[in-house]
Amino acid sequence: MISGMDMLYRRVGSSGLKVSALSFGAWVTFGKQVGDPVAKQLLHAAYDAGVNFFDNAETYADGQAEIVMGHILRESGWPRDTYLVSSKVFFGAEHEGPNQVGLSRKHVVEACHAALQRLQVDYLDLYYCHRPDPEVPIEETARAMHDLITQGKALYWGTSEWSAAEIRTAHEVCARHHLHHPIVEQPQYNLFHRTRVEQEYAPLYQAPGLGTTIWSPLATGLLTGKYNDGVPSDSRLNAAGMEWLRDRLTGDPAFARRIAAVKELAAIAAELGTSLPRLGVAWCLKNPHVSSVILGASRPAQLQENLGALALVDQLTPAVMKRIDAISRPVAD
């Protein structure tokens, strides 16, 4: 078991904020798959391992994920300066009225207040724009974020699944108007989804100094090997409300070829004396532009397994990385 003393901490881009290289997210588990008792075990296991970043969003389980996490954080007794908590704004929580979604000043501000209540904290360490909003000027969103930071309701802001051009525009707007600029992007990144992080964002890492907190390091579970023979009946992909995720994964034209690649990658993991999930997470950690890999888990044992990836990073030598690349790149986006 990894301990807090073993955790690696990385700066988020060019900011002074330091985040654990492995973090924990509540997407599709808290408030849906797992209830408070298991969620508490997961958060405490992560914190004890040195994880200092807990990721959430207004839309996760229609706000319930933040309620569950907030209750645990409040009862934990952990000093507030020992952990980071985030929320994201765009999709809305329980309702989807005209001003209850998107990145208008009204929704950005009101969603922040609602997230603070659900999470039972006085401020958000990170506040993300969950998607770009073509209907709202970036200046309006950036100014709302700036004001929330000035008021102490958020410390930093960032984006999630924005294009490099949109991120660049946000920085130009913030520089022009002397506003707090975004410091981090939260993109999907794994062996099968890598073009945006490795190519599109490449110019942004040096200037303005973009950090990344990446999600889906195991490609929605594909890199665990559990879908090699189809989707198990007890898989989260068969849970109510997850049909869209199952269809997106299995309906991808590259699905069969990726399953074949997963089997080859499992052989490399076996040679290294490790598991396929640890290999997938460790591969993400090898990228120096990844500030943190957000882990998801529905069981403590699963979380401990993935936390073990940190010890594997040094075993991924250039020769091993080349072999992994030869297998995964042909079926990556």
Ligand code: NDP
Second form
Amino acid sequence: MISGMDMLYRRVGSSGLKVSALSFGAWVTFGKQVGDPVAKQLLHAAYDAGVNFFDNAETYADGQAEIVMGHILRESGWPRDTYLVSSKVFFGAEHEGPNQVGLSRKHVVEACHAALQRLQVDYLDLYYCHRPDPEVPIEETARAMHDLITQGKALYWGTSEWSAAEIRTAHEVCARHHLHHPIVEQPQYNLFHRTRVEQEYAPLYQAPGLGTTIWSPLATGLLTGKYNDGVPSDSRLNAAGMEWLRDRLTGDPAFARRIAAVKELAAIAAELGTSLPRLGVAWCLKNPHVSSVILGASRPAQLQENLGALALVDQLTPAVMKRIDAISRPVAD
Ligand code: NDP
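Compare with the form predicted on its own: the form predicted together with the named molecule:
Below, the chain from earlier opens the complete complex, with every other chain and molecule after it.
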């Protein structure tokens, strides 16, 4: 079990904000796959291990994930300056009317107010645009984010799955109009999904100094080996409403080759005396452009296991990384 003493903290890009290298997110689990008592155990275990960032979004369980997290945060009595909490705007919560989704000024502001209520906090530490919105000028969204920051309702803003060109445009608009600029991007990053973080964003790390809080570090469970012999009945791929995820993962043309790669990676994990989940998470941590790896877990034991990845990072020597690369790169996108 790791304690807060063992946690590492990294700067979020060139901002002054410090985030735990391992953080914890609520997608699929809070308000959906797990009951409230388990959600509480998970959040407390994360906090006790030094995790200072809890990730959420308006769309997770249609707002329920934020409600569950809000209750736990309120009851915890944790000082507000010891943790960061995020929300993300774009997909909408319960309703999907024309102004209840997207990145218009109207929805960005109203979604922020709704998230603050659900999470029972006075401000969001990080407020992300969950996807780009081709129907809204970036300047409109950037101004809305700037105003929320000026009003103290959000401290920093960021993007999720924006292209490098869109992030650059946001920075240009913000520089031109003296607006608070985005400090962080939230992309998918794992052994099977690498191009965007490693290549597309590469020019942005130095200047403007992009930070990243990366999602699905275990490729939504694939890298744990749990799907090697089919989809277990108690996994997220069998949760109600998650058929689309099961189809996307198992229907990928590379699925069978990825399962084969996972089996080869398991041999490396065994040699190192560790587990596949730890190997997958530690591999993400090796990338210095990753500010934080957002963990997901539906059971406290999974979380404890994955938190142990911190101790593995030094064992991933250049020689080991080369072997991991040779196995995973041919099946990565
Ligand atoms: P992972 O890829 O790590 O998948 C987590 C899931 O894998 C768990 O819920 C569990 O699934 C399984 N798992 C994890 N550890 C273990 C283990 N040790 N042993 C066995 N199974 C394990 O991360 P997520 O996909 O959950 O993403 C993490 C966070 O990133 C989310 O909570 C969310 O905050 C954020 N996110 C952001 C997105 C965005 O668009 N910005 C998109 C997706 C996620 P099971 O319950 O089936 O056992």
